[in-house]
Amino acid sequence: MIKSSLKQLVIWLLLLWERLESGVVYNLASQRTRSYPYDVYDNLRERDPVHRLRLLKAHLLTSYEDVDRVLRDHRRFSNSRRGFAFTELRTLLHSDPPSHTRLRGLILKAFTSRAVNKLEPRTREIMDELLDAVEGSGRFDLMRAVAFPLPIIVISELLGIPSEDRKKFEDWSNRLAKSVEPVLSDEEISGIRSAWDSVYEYFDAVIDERRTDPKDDLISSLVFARDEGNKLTHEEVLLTLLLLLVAGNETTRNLIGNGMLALLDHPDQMKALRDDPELMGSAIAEMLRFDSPVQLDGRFVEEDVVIGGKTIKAGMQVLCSLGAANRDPKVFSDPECFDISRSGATNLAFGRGIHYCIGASLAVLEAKSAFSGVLNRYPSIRLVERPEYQDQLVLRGVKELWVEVTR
């Protein structure tokens, strides 16, 4: 009890220091910040766009220009010092050149746009099956009916995972996704480690199996990927599968949920999309901008650097707020407005530079199938109740999305 009270006092003092120093505070533990961070982002961007976070010993960047600059400059802003909370091993996401160049090149040999595009008919078919399962309901949770199962089914089939193992994969993915959060409880860390052990054991056996008995799936493609004599090691294949499992599930789920909520909150935009399906591409880009599935992306400073007139020392961490950058009024006119016909600057939801999301095309493909499937089947769809957001800072998405539909 005393230890807990002392910890809370330290946190309060650090936040007070932060506020006195800049006039504004970014409270990582605040439920209000987690449920709707955009007002906080606006305040930070206006008053202190390069903001010192005393709780994390880091700087938070909220302007589009600063975030874009950091994400493009992998030489001065490194990813290699980052890692998952449960292992010292490094994925593609946690590496810099030349290791990153080699890994990305080999992974792209297997994870080609051609391979992704081949999934389009099957993805539409899965959507029809998912909506058939709730046919006649009239009211259902769109997250549980569509946003949760669609990405996990697609990535499982792409990897060649048996359908009976999907529930395990969903559970592992949900727990592993917590590993990117800056603040974790002991219980969450325990859940992450347990999921990691299970995934490691599962894929360890599958990779060995594919080496002796290859199949027409992504795991086999990764195992046998070659580039000028280079190949992926056993652990590199395993870590890539782990990354695809988490990134290919959680973020796409949030894109579908956040995007559908935006359409439901803006019926004029939903009508515009119904009237002109050709707007689907720009609509998804606007969904990614308006309520980004990934809100924060971190880097470590390799050498002393000046950003926004502030010197950040080598070894310090910078957190790039993608959610704030995507609503920067200097770049996006009327950024609080959800406009599916918006053009101009591109959003930063999938990152920038060498770490641009390798699964971006797959996420967009799944989102297109999800929104087209729902809008084509239901001429009327409305929100039943306001959803709550997951208690997370980095990955932003709703827990449930109850809707009422007519066929």
Contents of the next structure:
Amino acid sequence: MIKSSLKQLVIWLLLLWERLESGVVYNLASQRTRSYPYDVYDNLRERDPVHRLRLLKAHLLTSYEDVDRVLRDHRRFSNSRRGFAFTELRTLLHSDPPSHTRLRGLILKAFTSRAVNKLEPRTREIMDELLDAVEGSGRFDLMRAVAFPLPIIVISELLGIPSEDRKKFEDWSNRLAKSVEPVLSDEEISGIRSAWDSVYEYFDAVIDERRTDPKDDLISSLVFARDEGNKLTHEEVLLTLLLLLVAGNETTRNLIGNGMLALLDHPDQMKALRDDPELMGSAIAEMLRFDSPVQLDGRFVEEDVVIGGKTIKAGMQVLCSLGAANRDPKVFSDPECFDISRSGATNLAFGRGIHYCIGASLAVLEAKSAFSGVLNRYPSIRLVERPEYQDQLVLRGVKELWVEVTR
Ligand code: HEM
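Just the form predicted alone so far, so send over the form predicted in complex with protoporphyrin IX containing FE.
First the chain shown before, then all remaining chains and molecules of the complex.
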């Protein structure tokens, strides 16, 4: 009790210091910031775009220009000092060149756009099955019905995971995804650790199986990927599988959930999309910009650097706010307006530079199937109640999305 009051007091004093120093505050512990961060971002971008966070050894960047610059400059802003919160092992995402270049080259040999595009008819079929399962309900939670299962089924089939293991997979993926959050409770840390142990053991055995008995799936392709005589070690394949599980599910789920919510909140835009399905590509780009599934992307400063007139010392962290950059009025006119025919600058929702999302085209393909599936089946769809967002800072998405539909 005394310990927790003391902790609260320390947090309060640090936030007060932050406010006195810059006139603004980014309270990562606040429920309000987590549920609707966009006002806070606007305030920060206007008044202190390179903002020293006193609760972390970090600066928060909120302008498009600064975020873009940091993500492109992998020499001065490294990814290799961070990793999954509980292990020293380095995945593709947690490495710098030359190790990153080698890993990415090998992974791309397996994760080809041909392999991804082949999935299109299957994702449409899965969508039909998912919507058949709620047929006649009139009212359902779109997250449970579509946004949760679709990415899990797709990645499981792509990897070659049998359907009876999917539930386990979903549970591991949900727990592991928490590892990207900067603030974790003891309970979350132990959930991540136990999921890590289970998934490690599971993939360890599957990789050995594929080595002796290859199948037409992504795990076998990763095991046998070759690039000028180079190949992935057993542990590298394992870490890549773990990364795909963490990076691809909650993110795509949130694109489907946040995107559908944006359409429901803007009936004129939903109508425009129904009238002209050719707009689907730009509609998905706008959904990614408007309510980005990944809000923050961290890097470590390798050498003292000046950003926005402020010197940031080597060893400090910079947190790039993708959500804020994607609403920067210098780059996107009327950024708070959801406009599915928007053109111009590319948003930063999938990152930028050498770590640009490997699964971007897969995520977009899934989202296209999800939105077309729902819009084609239901001429009328409306929101039943305002959804709540997950209590998270990095991955932004709603808990449930209750809709009422008529056919
Ligand atoms: C809407 C869905 C998605 C969003 C918003 C998203 C976002 C991102 C972002 C922002 C990064 C860059 C991280 C950084 O710079 O540190 C990234 C990297 C990555 N993503 Fe995604 N992602 C999505 C879906 C997927 C899917 C479906 C997969 C695979 C199944 C995937 C696999 C990866 C991998 C492996 C990386 C690391 C690439 C590297 O380090 O070179 N992502 N993603």
